[in-house]
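In structure tokens, the next block holds one chain alone, the form predicted alone.
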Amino acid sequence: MRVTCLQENLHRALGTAGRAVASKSTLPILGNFLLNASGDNLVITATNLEMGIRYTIPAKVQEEGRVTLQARVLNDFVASLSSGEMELLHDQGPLTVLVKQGNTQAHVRGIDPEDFPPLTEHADEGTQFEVDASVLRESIEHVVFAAASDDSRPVLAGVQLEVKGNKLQLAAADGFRMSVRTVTLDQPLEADVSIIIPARAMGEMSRVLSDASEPARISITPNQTQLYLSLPDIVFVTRLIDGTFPDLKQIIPTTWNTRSIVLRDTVLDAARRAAIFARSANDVVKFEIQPPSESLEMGQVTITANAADTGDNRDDIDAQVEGEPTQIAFNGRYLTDVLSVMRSASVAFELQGANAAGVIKSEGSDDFVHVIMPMVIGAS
């Protein structure tokens, strides 16, 4: 192998593909990048067997070839170089590559590329559809934080992707909260799709999409064991979780007794302040909602937190309130999590009472729905 490419292109590719490198593995080759030089391209691939990323950059290929190199060593060395052309070539045997730029060079040891796990592709025979990359990235951010952080219930450590007609829906839940985001596809699918993607893979997919300007193509293998996300220069693949996701219709409340609309930034700031005092009190943040009175046109949402060892705080927020006065408590961290990812100017809180799940959604839209379980309010 002998190939010349731009340092900035290789650095970007290594940084992106590096998200799929195994940090700890009994297989040393999973800590390596596979570099494949052919035609006018250099292809960098990494996998941890759960997910994989393949990144293609333009290059001048004098001699085609394949090699695997230690990911951390190669990434750190390339990052230390200046922008401009650099060269990679076999030297001192087939498992050593000379990486050089100007008067700087390094020999990097590799492992036989035949041992590198292939990113097999059979997705062309399965379900395929396209979605706007920025919309998909935002949708992932709206739900992935609500997935469970442990694998005790594998389906809850994933994100459900469901397509019916031209509606794509992402959902995640951990037993205490659930986020659901719905977007419209340009082209409807003939057959319905319902799969579960590991939440960690979804988080990495969101990062891969961060600089994408072209539509993203999603392909699902016929046996529904893998998903491929394809962009002009990047292919992202992840395994899928086998199981049945909770029935959303049984979880999302359809009625409310109290509905309040508040400015998102205002309630987020108040929730963050309350969370400071709630840290040592099981993260309990209390909401007291009062509808307008005869003398006041606006209702009020009062957000408080109280901890014996740190103190207390209170924020009174003007709000549009319909229905009955009520009190409810939420986990302060969960509140800031959901309010931080929302983009609408105003948010609606729809509540049935102190002991029933509450709904948070963008005001005037049902494209995003968040369900959050209440916490027990102690006696005052």
Given for the second form:
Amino acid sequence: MRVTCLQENLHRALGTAGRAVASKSTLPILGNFLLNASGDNLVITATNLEMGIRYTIPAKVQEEGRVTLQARVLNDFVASLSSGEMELLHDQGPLTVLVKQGNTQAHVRGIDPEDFPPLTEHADEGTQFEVDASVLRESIEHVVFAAASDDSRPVLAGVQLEVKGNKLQLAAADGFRMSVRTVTLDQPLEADVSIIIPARAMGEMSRVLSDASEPARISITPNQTQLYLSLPDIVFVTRLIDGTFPDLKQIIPTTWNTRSIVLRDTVLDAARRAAIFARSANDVVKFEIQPPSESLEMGQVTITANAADTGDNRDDIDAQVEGEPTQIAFNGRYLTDVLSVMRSASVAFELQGANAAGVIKSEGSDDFVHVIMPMVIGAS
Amino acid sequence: MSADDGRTHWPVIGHEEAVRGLRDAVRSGRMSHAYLITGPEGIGRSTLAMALAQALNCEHVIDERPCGECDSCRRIDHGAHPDVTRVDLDWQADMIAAPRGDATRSRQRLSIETIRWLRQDIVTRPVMGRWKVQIVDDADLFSESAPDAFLKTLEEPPSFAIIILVATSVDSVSETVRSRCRHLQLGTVSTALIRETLESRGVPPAAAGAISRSAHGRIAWALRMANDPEALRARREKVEAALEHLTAPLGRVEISGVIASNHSRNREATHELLDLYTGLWRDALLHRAGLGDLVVFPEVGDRLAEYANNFGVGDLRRAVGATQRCMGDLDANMQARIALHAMVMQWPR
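Alongside the form predicted alone that was just displayed, please also present the structure of the form predicted together with its partner chain.
The complete assembly is shown below, putting the previous chain first.
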């Protein structure tokens, strides 16, 4: 291998692909980048078996070749160089690479690329569709936090991706809350799709998408073993979880007795303030909702928290309230989690009473639904 | 090689019946979702498990699996196949953070964190092969709560997954685990077959004879020793020296002093030596209980059996316990001299 490329390109590629390098592994090669120089490109690949990232940068290839190099060493060394042209070549046998820029150089040792796990080249069969990269990233952020962090039910440690016709739906749930985001695709798909993607990989996928402005192409292998996300320079691959995701229709309440619309920023601020006191009281944050009445010109949502040893707080928020007065308590962390990822100016709380799951929606749109289980309100 | 001459082309020496059973299961597609392979250490249990993983994922036509040459077989052999995971205590030490202040246990028992890792891994679909295979070596060393956490997965892994547990004896595996697996009991390999195998791999006849005799049916051990004559000699010397310490009651206190003074410089050496002591006392206990075929140091079996006859089963059990406790104490940074002294004082004399 002998290749010349720009340091800023290689640095960016190593930084992005580095997210898939295995931090712990019994297989040393997973701690390495695979570098493949061919045609007019240098391709950097990393994988921890659950997911993989392949980043292609333009390069002058004088001699084609493949090599794997220790990820941290290569990344840190390349990061220390200045922008501009740099060169990688063999001068001590096929496993060692000389990395060179001006008067600076280093030998980085590697492992035979034979054992590097393949990021299977997918055929053009299977399911494929395109979705706007920023919409996809926002949708992932809308749901991924609600996935379970423990593994007691493996499917809940994943995000469900479903496509029916031209509706793409992402959903995640951990038994206490659930987030569902729907996106309309430009082109309907012929066959329905339903897969479960590990939540960790989904989080990395949203990071990979953060710089992208072009549409992202999603491909799912015909036997539903892997999902590929392709951007012009980047391919992101993840394994898929086998199993059946809970039936969303049974979880999302369809009716309400009390509906209140509040400004998102206002209720998020109030929830954050309440969380300070709720910290030492099992995170219980209480909502008291009053529709307009003789003494109240507008509806009101009162958010409170109190802890025996630290104190209590109260925020009275103007709201558009329909239906009956009610009280309910939520986990304060769950509230701030969902309110901080939402984008709409106003949010709607749809409640059926103190002991039934509450629904939070973006006001004026049906593309995001969040369901939270209530906490038990004490005797007060 | 024809398929019906009684032998198979699987890369497994001996264990013909088990191999034929597994080969037929692979061919007919009637696999069990979980296997328990038991037998003494070094007889080729893991080799059989790996061969099964290769046969399941091999790229060749079904009658020729495992071919041992395709990318899949080669990767499984190198431990570089993305769909085949082999877990044991060493794997655990590398992959799973030990619970705080509990570094020793991660070297002695398979923890619940390891089981959680396996549970999470098994639900993702295989990416390269047809089958996802998890091989759990040291399955008789589950920590107390680990088997329960594994039961649901063992009973009903995903349709593309097979779990293979490897253990020393079926009695050391809890009934709940055992009942969820198809059990394959492996015996030892005949000395003649070990000798033949060694010779066919270029080991000189005299050495092949000596190794095969002290192998006592443990083919994997024999191959390891044949590949590394230095290791064989070094091991013999270490076992002899350790046996001497055990059987010389008068010198024990002095020896414990020597070990203690070396301990700060080379903790690994102490650990290795205490491992040998534990193994020898355990063997003594087995000889005393008439279970001589399960011992790990058959090369000193006759002398150890004779020595063991001086004591009761209870004495020998205490010795095993005291030695293990000493290992734990040293790992917990107890003063070496005190820990080792306490150990030798509890050995029978």
